[in-house]
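In structure tokens, the next block holds one chain alone, the form predicted on its own.
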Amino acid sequence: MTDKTMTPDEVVGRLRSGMTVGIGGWGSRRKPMALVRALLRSDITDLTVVSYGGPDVGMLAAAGKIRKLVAAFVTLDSIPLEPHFRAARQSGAFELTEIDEAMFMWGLHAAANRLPFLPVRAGIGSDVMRVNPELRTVTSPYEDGETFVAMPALRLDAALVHMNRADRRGNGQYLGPDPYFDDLFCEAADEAYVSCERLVDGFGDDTPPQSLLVKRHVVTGVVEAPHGADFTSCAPDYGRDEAFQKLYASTPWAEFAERFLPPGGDEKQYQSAVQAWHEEQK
């Protein structure tokens, strides 16, 4: 029985500047925000971030942590375009590879299966090929002779994902309506770190096997982080904190970071600051 439990700071202590880091979740849904906040408090920079982007990308971009972003979108869902991402992108703060959602998925599949690329129809006939001139096409060797995009593998040095439940060995369970490809992020990475709402002793015979999304053999570390996806949603444990998300989206980054993510702070300090803000609104 291997105990893989870690703290957020221990996870970040295993990361290095210049890494390619995949971040699970989708938009403003079940993002591993406690791990992202630990990363924000570190001196790590020059990252290539691979994400179906949400506030994870917005915060890392605003903090100057990103050198290159690979994404299909960056959204807060109820707020269509992540404003801190937009500001950083408009200022030319980092390089962007923007691809179709399906291309992104198959890039993860290719990496998970240790393939250099996979042929996909997504992207053909669109501006994806124009804005990404480095992409190549391949022709089927069979009678159909069809042309496909050769989607390169999205190989990751590390992956960060958030689950509803996990055990100490690294098995991760989701309880909401969507897996958000978090299993592929973990399988595509050299090291994978899973935060969870609650650690459990194990999963019994009554556990639906399809809910055990992340398998222990691909997981390096597990972090118990209650409300670790906040302010994004983590159904069914909690919904998105829309009021706080609006504050985040409308507040200059320096002002937001000074109050909620000050130097020397930690996750407990962040959650206390958020609670204090909510009390003020009453």
Contents of the next structure:
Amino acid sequence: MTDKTMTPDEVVGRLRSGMTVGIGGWGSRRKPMALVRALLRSDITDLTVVSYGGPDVGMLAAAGKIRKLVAAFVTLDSIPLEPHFRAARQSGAFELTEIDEAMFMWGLHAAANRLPFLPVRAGIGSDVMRVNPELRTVTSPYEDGETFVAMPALRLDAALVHMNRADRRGNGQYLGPDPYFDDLFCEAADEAYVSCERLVDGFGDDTPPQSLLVKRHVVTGVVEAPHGADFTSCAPDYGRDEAFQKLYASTPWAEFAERFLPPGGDEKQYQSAVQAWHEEQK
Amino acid sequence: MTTTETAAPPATRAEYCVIACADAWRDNGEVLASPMGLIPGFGARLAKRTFSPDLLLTDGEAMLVGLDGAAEGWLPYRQHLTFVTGGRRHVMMGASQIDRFGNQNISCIGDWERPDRQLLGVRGAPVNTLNNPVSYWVPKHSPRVFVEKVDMISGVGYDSAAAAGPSATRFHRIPRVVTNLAVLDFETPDHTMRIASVHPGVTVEEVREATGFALALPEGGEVPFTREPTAEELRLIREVVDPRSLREREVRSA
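Compare with the form predicted on its own: the form predicted in complex with its partner chain:
After this comes the whole thing, all chains and molecules, with the earlier chain placed first.
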């Protein structure tokens, strides 16, 4: 059986500048941060990032990795406004395709189903149409004759998601209350990379079948990354690290990066730096 | 001398706001009440405890819950979006800006290309406003929020929906806007914003001064006061729904 395990750096080694990368999770929840951190350490740039945005977007924006962002929002949840995303937007640092949450979901569905678009009752009447002049409408061919937005497929070169558990073949399991859209991100992508809290040899007889969210046929690589969603939440393994998130949100990016994401560092170095910071706070 | 019962202190401004929010969900039937903000949350729970017992509530995460917090259903984000488009939901959202036709902005302030202040993004406001009733909660009624023209239409107002055509207007409805000063609605021939009631202690003049455009008045010109809570409603707000008086922090009494 194919063993798809790899390291965060090996994942990033398979990505290229200019790619369209979808990032799973939602806001500051179950973000594949270990993979994002590996991206931050790489020289990859010029990315189109597709995300229900949280600190993944904030960090990549702060580091100047984003050419274009496709999003409905960027938030840290308990801190409503993402400071680095805000700063980047206010300085015109990247292009933005700002669409509605449901339009985003149907864009992923279209891509996963190999459709050019899906109709949505969303967008028309709002300024989403003004700021995205490339959006088109479609008229129902049936009696109702209604007009909808034809939400174009959000096809991704690569997807990055974080699961609670995964096996070496790429089957991913979520144990929290919400799957978010992680399976869709994987299905919408040419290559999907799944990091997980713990690699398992298989899922036992007591596994609720509906918890097996991501299926291996769409997965290219699997990364064991304990605490890999940190500092976002990864229920039930851990909650959001609110104290550290606050530090992230209130520290100038250069200073934050110097301490926690220095050149030549790795995931282990990051985890110990966070731990050391927590010790200092006691 | 006869003994007199100690009367409960009169309703505070925050309590009128809770009542005005609760009334948004009156006669809604078996729909999901999605309150954003503390006072709308208290309003939804008060409504469910009293006159709208069939309302569905969420824990703000992925579960439908009863008043005791016990789960009665699963509602992850993607199912929540289906709830929106299915229409059996009435949300009360916030607004960084709102105009006379109910166009709402939570995206950014200033020019969208390069905003002066980037806010959340449009989130689900476009899909919400076209599919299920959307009310708004504004804890600080001011001309900065109630503007002539919003910078980025996130939630669709009546004029924008009409301009976009029948598939935009088909399920579009903005029942009310509740603020710390008043209840506003769009019950006018051209769907422009109207003062439906002012909270006791507030004058119509104050509401007008805090609004960046001209507000319509009820027919006859007489603006009623927001209704009084019943004694039982007041007790529920104070003892059951918000015993820690968090409401008084969101809206301070004048």
